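One chain comes next, on its own, written as structure tokens: the form predicted alone.
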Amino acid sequence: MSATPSTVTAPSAMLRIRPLTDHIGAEIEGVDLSRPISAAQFQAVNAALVAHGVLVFRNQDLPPAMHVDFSSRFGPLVGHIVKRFSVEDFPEVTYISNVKNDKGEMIGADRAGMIWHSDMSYMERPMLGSMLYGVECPPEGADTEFASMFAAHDALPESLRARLNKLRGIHDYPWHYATYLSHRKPLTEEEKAQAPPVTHPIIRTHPVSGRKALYLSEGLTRSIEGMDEAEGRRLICLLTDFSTQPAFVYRHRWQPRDLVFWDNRSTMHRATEFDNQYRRLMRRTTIQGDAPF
């Protein structure tokens, strides 16, 4: 869907903010992330993230050191539970990739995130945001879809919102890994121990804007506390389907040197299919947030 708002200029930050859809996504122009950004630019980007949920920065030269520098302005960085996916010398940066090393092993999380989820929602303090940088992108496919959980929440019937406001979802990474990532080497007991199941409110309050958002996903929310496992799972899938209707979704078609920054507190996302004959090499950082409330 084309956005009706026009480009907004942030004069003190020398930025242009161009909304991409009516509910979610904006492209940020006029900033070079290969060098530290100013305080005014940081404030403008942070405000745009809260307002739009997903920010796109095109044609950025972003080596790992600057990827870390920019990301860490927003909060502490959290690496992947599976340490073998970390970028050399940068444990805070994770490879999302189908590229293999000299031993024939995947250097990154391959076929990652292909079901709707919010990054690391299985932690007591889930991620504020994530930044994904395109190093090598397939010529077709491997897009990323983002859904506005603000828009989904606001569109729900009031009676259903009232019911959901009393419920908590069970977020479970070992369950997710066993269910959706069976093509990978199994998690070790140590890795499983780092991510025991946690519960979070199904409707959460954004800590900056105060807006309400749905906070669950088909990929990482196993069930709902206090409900029959299968019944809770059905409700999660129903709400995921509702939240990802086209009007609430922005689909990003990757180009090399794109950086996409998204707010995990108000969005969920998934990668789309692609032909595995094409190389895909992405770098991701994740920024720790607060406990949902």
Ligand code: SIN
Second form
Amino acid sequence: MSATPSTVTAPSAMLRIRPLTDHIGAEIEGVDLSRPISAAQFQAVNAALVAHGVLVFRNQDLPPAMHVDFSSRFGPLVGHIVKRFSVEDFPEVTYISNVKNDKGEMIGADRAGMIWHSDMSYMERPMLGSMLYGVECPPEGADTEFASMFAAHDALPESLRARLNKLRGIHDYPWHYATYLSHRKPLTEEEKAQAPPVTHPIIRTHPVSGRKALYLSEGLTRSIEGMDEAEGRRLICLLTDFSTQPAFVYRHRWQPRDLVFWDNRSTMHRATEFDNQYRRLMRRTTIQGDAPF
Ligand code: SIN
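Got the form predicted alone; any chance of the form predicted in complex with succinic acid too?
Time for the whole complex; same chain goes first.
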């Protein structure tokens, strides 16, 4: 195994980029997100996102207004389909949380994203990226894992890549919700209507770098267009397992005040288990992307 690449500095932006693994993840040092970032910093962060897929900013003061300010530098924000999970006065910011309000109701999406997925891949124009901020984090468990879909694509045998190149995955939120989120109130007909199934190419081209990435997930890709449902599902699960082998994964151990920014065009992620005696309160924004090609 090669050594993890070393830190680079972006002098005009006054920040440092420290890669966390060979294939995915970098920590960004020298940026204060409690204030608007400069144009040079924006460019350096954007380039680092495309190169590393996941960026970690530690020790950030990030009230919801600045969370929105920083996220919206990268594109328009898209709120969660389930509106009751939004942060008060900030419809574009969603709570991911196991915390209940005075009425005993969950204030946010509970046990969200515990199966590999790319955020809102079930939209015609899925998310460019997401930013998750740790307000309260359990002392153990509740890590988030990220997988490089560039690395997965590059490691596939050429013959399989050629076959996958012609296929489209069916991404389906109501199916995902019924299959993995049965502990929640069912989706309303109105919520379901916002997310009819869509298809996307299984191999997509990153719109900035031109690199090819696998684009599917066990959690949100129900099956494969034109294929028997069960056979398509088997191939999706096989490719998810292949893509999440340890060499392609960065596992983030949360501390309060961490902000993690990931590129949904080239990564998948999943939340991991934790003891529900601990409070977990996270805030997330999602940034509109382009239709995959
Ligand atoms: C998500 O899937 O966006 C949330 C991940 C997490 O809560 O760790």
